[in-house]
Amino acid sequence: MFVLGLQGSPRIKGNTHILLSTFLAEAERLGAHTHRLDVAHKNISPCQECGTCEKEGYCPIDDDMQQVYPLLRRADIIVMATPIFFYGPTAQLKALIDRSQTLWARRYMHKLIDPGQKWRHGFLLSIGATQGENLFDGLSLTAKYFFDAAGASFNGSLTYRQIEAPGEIAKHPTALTDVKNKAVNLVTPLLNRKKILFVCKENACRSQMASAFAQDYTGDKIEVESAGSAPAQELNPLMEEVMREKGIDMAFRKPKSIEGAAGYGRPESIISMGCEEACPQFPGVTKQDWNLPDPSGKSIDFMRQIRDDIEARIRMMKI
């Protein structure tokens, strides 16, 4: 499983850095893979309100946000960490939040389902320098709607008042323990899922469809990966089109190698799509071959047949 941390503070190794690092370290200790994104050090332009995402479903601004979208979609847990700036997040983090309008548009304007949205969690970590009663109200509301756009349920927050001096949060009587306990609470159930790897040659059609359907139907019980023995550069556009017909959003996915997928942990089961000797061999791992023909280069009707076959097989899987 994958935990994404969004570090919103421009201060290096400040109080929110300590909180987020504590959460991620505990998640890694439990067995999760983590990534901290230092938002203040990324080139993320503010939203230009051009309307392209609402019309076309993508953001035309070519900057680091294009690398953030796939991370948000891949994450099982998104942790947002920020100090309070005028009762809200930092400007750098707010730019990322505003640019997530693309995800909101795909969900609510284009009516597409992100397969991970049923199972993804969002959590907020924040500190503020004052003791105001409503100090975190604005941020909490922003976080709620950001997580909704990112396809994550808002699982609450840990917030701390009157924290300002560098490193001061480490002296708080309960903060670091609170964060560790919350990491255990959120991460442990997801780590207990069965891990399945779907493989085909290019990881551009069959294995991507299988992983999306499995994530959509059984993501609470199965952790899904997909890979290819000779991964393509991009997903097959016909595959994306026929999945849209089912309401499934395949945006921001990229083909990856079997070696890359193996880096996320040993699967308990491998299901190949008919790639024969190119499929990986993991000693002691159960393997199935669905022997599906490669739809690459075929008609859209052929792609639909493969899609429907894969969906039916996923529905019949015994967990």
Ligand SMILES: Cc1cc2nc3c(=O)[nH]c(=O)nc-3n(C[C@H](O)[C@H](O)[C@H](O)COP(=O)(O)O)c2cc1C
The other form holds:
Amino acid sequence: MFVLGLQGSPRIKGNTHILLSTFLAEAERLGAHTHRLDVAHKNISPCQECGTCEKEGYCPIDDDMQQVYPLLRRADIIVMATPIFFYGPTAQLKALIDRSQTLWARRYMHKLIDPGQKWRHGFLLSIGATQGENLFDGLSLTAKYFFDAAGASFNGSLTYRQIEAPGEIAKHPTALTDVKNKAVNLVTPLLNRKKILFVCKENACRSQMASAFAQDYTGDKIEVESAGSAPAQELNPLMEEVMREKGIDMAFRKPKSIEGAAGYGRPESIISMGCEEACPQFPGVTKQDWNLPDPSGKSIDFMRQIRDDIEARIRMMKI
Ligand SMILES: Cc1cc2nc3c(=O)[nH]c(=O)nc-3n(C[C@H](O)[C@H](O)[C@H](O)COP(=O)(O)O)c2cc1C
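Coords for the form predicted together with the named molecule, given the form predicted on its own:
Below: every chain and molecule of the assembly, starting with the one above.
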């Protein structure tokens, strides 16, 4: 269970930082993994409107945003936190938001489904110095459309007026408690999901397909992870192609090792695609072997057969 916090203020230890860190600390305390991205200290250029994402599905600008796409796709909860700068988010956060046009294009122009999109939540934290009635209106609309592009449902916001000096939010009578309560409220149901680890040899085809189908069909009931006993460098392009035929977007995923996946917590169940003796043994963890042949290096038709077999097994899976 992974919570990504986007911290939009350039002021480290400022008000936004305090609010977001309070949310993330509470999520960690409950058992979630978290990551705070100080967006203002990243190298993220604004969108150049070159149209490559709309035509090709990727952004050609080679900067830190390339590491943000996988984080957005991995997140179960995205918390966007920003001070109000001229009735909107900070320019640094707005650059990140505009670059999520790539995710928008993959979803709406390339018609691809991100397997996490049905279950991912988005939440907004914000602060402004004045007391204007419409202070958060523009930001809320921006957040709504950003979360939609990032494949997250907009689960509301906590916003605070008349907070200006650095650290002033810590003296607010309810803010930190409100934020902790919201973290409990959003994180707990996701932590209660059953954790399943899909494994194969390279984590480039079979276990990736299984985890994507499982996430798409039952991501509300199970927390899915996948790994390989000898992970490849990249996903298998034929696998990505056959998943695209089903409308499923495998972009921004990377093969990972079993140790890497175990870092996200002990699974309750392991489903092996057929890596036999190299498969991990976790004492006390139930294990199934689907015994599927490795499609790597075989024809696209063979890859399609394995894909369909995996999809059918996931559909029949009892949770
Ligand atoms: C460039 C700039 C623009 C701002 N624009 C607004 C604004 O339009 N409305 C407002 O209420 N506060 C505005 N503020 C004040 C900040 O939102 C406020 O001080 C906030 O507490 C800063 O949060 P931080 O400590 O997380 O950076 C602005 C501040 C800066 C530096």
